[in-house]
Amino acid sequence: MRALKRAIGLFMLLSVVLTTASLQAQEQRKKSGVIQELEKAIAGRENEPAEKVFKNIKMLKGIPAIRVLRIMENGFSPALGVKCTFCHVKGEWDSDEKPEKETARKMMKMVGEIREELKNIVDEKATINCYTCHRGDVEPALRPKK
């Protein structure tokens, strides 16, 4: 009986380990190739301020470089339903060629202003983000979907 309990315990532990490894592998596969490339490019400098690692940083100054990638990967991309190259020229990440990049900067400023105003009106925990209006679409939702 003791051997059976031990075997079951080992089986459960192995299941957890394998499940965790599988989930991590799936997460890595989901990550865009662009993000993976940029992670490699900044390896060893991930925690330096973004403006010291990336060129032409106008927003998100002072935060760790890796956090910029996470904001793009987990914030902008899903909130607008786009890939990195919607706002950026691939391989020329500092380029301002695409007008969408400047629009994103203006929207970030607007969101920051609204957040501050919300704190004064509602409470400290109230917040908004890109998804609040965009709901996964490039164009912000102007009315509820039917």
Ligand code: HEC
The other form holds:
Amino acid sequence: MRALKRAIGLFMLLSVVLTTASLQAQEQRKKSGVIQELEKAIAGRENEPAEKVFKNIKMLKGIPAIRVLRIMENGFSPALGVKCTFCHVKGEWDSDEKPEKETARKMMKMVGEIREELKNIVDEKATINCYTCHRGDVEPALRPKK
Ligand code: HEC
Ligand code: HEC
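Compare with the form predicted alone: the form predicted together with the ligand:
Starting with the chain above, the whole complex follows.
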């Protein structure tokens, strides 16, 4: 009887672990799927200036188009701990409908200004980015987390 209970317990634990793992894998696939689609859409034009390849670039002008996708995927999203749709209307990447997108532009400007100021305070190498404040959160912390 006890052995049976233990076997059932083990089975349930295993299925929870497996479900969580497969959900995570699904999430991963979905996310990289969006990026893959966008990569396909700009294929052959990866190194052209971002503003020529995309429709509504105001801040990230002059950098290769592919870098915009890398910034979105590896910079903004993980820095704030959010999905693309925190700032974007799904599938309408050029739309400015979500106020968070405009806020992100203002944040980019602020980061540029802080970087300039840092050079005067410390040295040329000193820098910050979105993660410096956000640390995977929409709201930067004001005190150490317990
Ligand atoms: C924190 C906000 C934020 C997040 C999160 C974010 N983006 Fe963006 N995205 C922006 C901003 C701001 C711009 C415009 C940049 C500019 O004006 O130079 C932009 C521009 C873009 C563009 C160019 C669209 C066009 O045609 O002008 C694409 C494509 C894009 N993002 C895809 C993504 C994808 C995919 C993700 C998720 C992996 C993502 N973004 C996550 C803020 C965000
Ligand atoms: C110097 C610190 C600092 C840096 C660097 C910084 N942020 Fe922020 N950001 C904040 C603070 C503080 C808030 C306000 C959070 C709150 O209390 O709602 C904020 C808010 C935001 C919001 C609005 C969230 C909402 O609830 O609507 C977005 C979007 C954002 N930041 C994006 C960015 C991006 C993208 C970068 C990098 C380009 C960045 N931030 C860099 C401090 C920073």
